[in-house]
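Only one chain is included here, represented as structure tokens and corresponding to the form predicted alone.
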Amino acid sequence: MEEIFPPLENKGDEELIRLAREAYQQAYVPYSNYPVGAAARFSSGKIYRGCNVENASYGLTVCAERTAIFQAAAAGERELSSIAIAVPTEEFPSPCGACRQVMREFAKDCRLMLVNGQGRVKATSLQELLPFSFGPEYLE
């Protein structure tokens, strides 16, 4: 990775941003051609990957930050620790509004890492993207 702003945490780190790259590379994008990797750690330490799918009916296409997360939900888990996303282009991701809200559905903060395609890593938190957020607590 050639930049890094703020530096890694840990080794983990790593690990979600290869991960998140890898995830990209099975992408399902027949008409944007713009793929796209996430690889989300929850509380457990277990990490979940997945990537967009596009449908020919453009709303049903599916983002790989919401298609990692639920995978991790339909397994149990709960709690978002942390993700990576990554494409393959000059540009950084930047999760849409409907990604940022499900990923507070799982975490009132964590840590993202925003990686593009030539491995330089932005990271960011869930409260930096999402302030002033609505969340589950609100409906208790």
Second form
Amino acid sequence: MEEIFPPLENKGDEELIRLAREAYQQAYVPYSNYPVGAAARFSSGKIYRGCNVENASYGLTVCAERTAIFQAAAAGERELSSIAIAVPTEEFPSPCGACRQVMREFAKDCRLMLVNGQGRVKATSLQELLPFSFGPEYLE
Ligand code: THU
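What would the structure be for the form predicted in complex with tetrahydrodeoxyuridine, rather than the form predicted alone?
To see the whole picture, the full complex is given below, headed by that same chain.
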């Protein structure tokens, strides 16, 4: 995992980060008060955004990453290229295990950017966060 101090060289990464930071502003988080935003780029080049959506029956909460990825899948996307995940706190975000596995459904590996409230970025990959993973090709 590598910490990057923006401005980044890659305009595509910058856009993804900006959109993830915008996305957490729509988060519905009356219980945790911990807003998370995600912006996922798929192979078509399109970017899908998501935020966490909580529920009074806590277990039904959906994370920002899954909101974005499921929206993309429902639009016909199948290949995740990169994803930015942003929070307003000083502590960097880290995707939960369930979201890592959902990313794995649409990518054997992909670039991940974790963005804190100061706009600092940690760049990592799905393989780093979910090594020796199980995926759809096991069922072919
Ligand atoms: N959450 C996300 O949306 N993404 C993450 O990467 C970590 C956790 C949400 C779920 C819940 O709404 C809140 O953060 C606290 O767990």
